[in-house]
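Next up: just one chain, as structure tokens, the form predicted alone.
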Amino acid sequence: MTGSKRVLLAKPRGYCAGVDRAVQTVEEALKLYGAPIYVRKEIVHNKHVVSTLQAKGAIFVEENEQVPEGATVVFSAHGVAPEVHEQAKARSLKAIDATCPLVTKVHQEARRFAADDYDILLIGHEGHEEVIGTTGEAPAHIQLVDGPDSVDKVAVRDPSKVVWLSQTTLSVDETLETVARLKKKLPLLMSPPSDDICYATSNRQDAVKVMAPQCDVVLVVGSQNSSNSQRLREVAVDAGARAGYLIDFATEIQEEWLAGATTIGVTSGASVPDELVMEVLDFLAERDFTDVAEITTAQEKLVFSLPQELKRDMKAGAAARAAEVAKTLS
């Protein structure tokens, strides 16, 4: 090692494939519809991201009550309960679905048990836009757990038939707590056929996990309503990080966070663009944090294709032009 200062880097870090996807949803809307395009709720929960396709014609809403009727409406990486695709269809709107495959899932599993009348416990953040759609798949069988103070409060019809089901996005180590603590209250519960937390938000905790022990302070680039990126700060404090500070860019980092320290960690959020990390490692470059070592923990190679009424229409206008080249050349 030199003795120069150092910045371990975390990878994995940034974009998962879900978010990807969902961006690239927004881009190529605006490519083959043109601008305006109406997003119903961030898109991912980040800054840049947001700002950058509201450059490109992106208009962000809160509900489909806001897009003009007849337009095309993006739902965001979160998903939505079904009500939303009611609401979509009786404003005639075009609706693309980029809720990430994984959250899918999750709403496949929670109409599936509630068919079969279970009790549905879902470890999740009050609130949170993932949580709601979910939730509205099957409102009259699903209560939600908010961490493991909440367990207590839990009650169930038959605890016979009562499963768990999660928000993709938490804490690895806090969900096992919850679970272990309903397990206990409820010896039968059953767990969904595979683990809801998505790959990306376990895979970046891992990172964090083997890089904190080593790091003074961890710095975490991400917005403050990610879900994915705060438990991201507090696995690195958890984990022995001295310290843990979640940012959205580089000219949020104080001064004195970096006072008397050595070692920097240095990691992203799920839906993060890696330009935003390297502006960090640029900021603690000029502060002489010049040795920079890859701290990797996994490959990611997932890719997710983009939603099908997307992929239908680029089709039809990809035919439609070659249809006009081929009448110009003849």
Ligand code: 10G
The other form holds:
Amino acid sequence: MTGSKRVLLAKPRGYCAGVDRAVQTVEEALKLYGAPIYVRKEIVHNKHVVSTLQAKGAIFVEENEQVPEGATVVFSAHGVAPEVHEQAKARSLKAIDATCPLVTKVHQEARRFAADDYDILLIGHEGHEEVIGTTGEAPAHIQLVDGPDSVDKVAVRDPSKVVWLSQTTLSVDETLETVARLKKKLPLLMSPPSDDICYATSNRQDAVKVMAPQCDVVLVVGSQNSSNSQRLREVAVDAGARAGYLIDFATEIQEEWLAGATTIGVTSGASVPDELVMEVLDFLAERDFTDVAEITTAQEKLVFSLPQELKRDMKAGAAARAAEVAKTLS
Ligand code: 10G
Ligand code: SF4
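Starting from the form predicted alone, produce the coordinates for the form predicted together with this ligand.
What follows is the whole complex; the chain from before opens it.
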């Protein structure tokens, strides 16, 4: 029925400051040094971003050993263990670290508490690159707690010297539950000095919590291996949407998902370019979902500067070009 169908569009959604910086890092490195630029792991967990950068000359590898000696390698936004930097040095790679500064902050916390001989309970998802990177800072001190049900397995040396840290892209509510269960078991458990779940993760979840109760269906744009995008789908369903789907592209939307729906919610993970969301809106508009209202729950203004090692070379490159111009003019 035309006129009664609407779309609610969550804001904030899409790119966070750390993703924007990481994608720009690869783009600027390609411009400055020329293709190919090697990238260890997916720079961010998004199919479209990865294939777009591949088309520009980025080569994605799993490990440093796949990078030719002396070549340039960018480390992904999710962070790496110190040994990855050491391997890069051993292969004489020019490493550019695109780890989000908010992940680096968690690494610093891990190093500091390990140096003070704390047991560190890292709440996160087993096998996720961020968790592997953070754990690599102090493997002897860190144990993983993968959700509330893994609390029973936790064993510490001294219950008065234990702290929890977390992955940056977790469900805020599930993490609160995990921490509550941990505190029941370990009443002296310390909390991180500042929130480890980042502003972008919690802002995107907050917007979905406001939007989802009004929606029949919530479409989350994001890749399957994107932790924060997966969490948005779960949050949508927990907050009252009849169904939630995680899709990379508008073309994946199945007509039966929309059958009988009058309100569709749309959002996207922190690694998702907004053009993919616009394609979803176009798809919905073709099916009479033309009335789009944005649900805004926060304004985001954070911007991170590019990695120092890249900025230094960009500056040197600009200076060399200016000298060249001056020479031709003299
Ligand atoms: O949500 P995850 O951690 O899987 O990553 P993503 O690439 O989909 O989104 C951006 C988040 C990070 C780079 C992790 S801090
Ligand atoms: Fe940084 Fe948060 Fe984005 Fe991760 S999700 S890259 S921690 S801003």
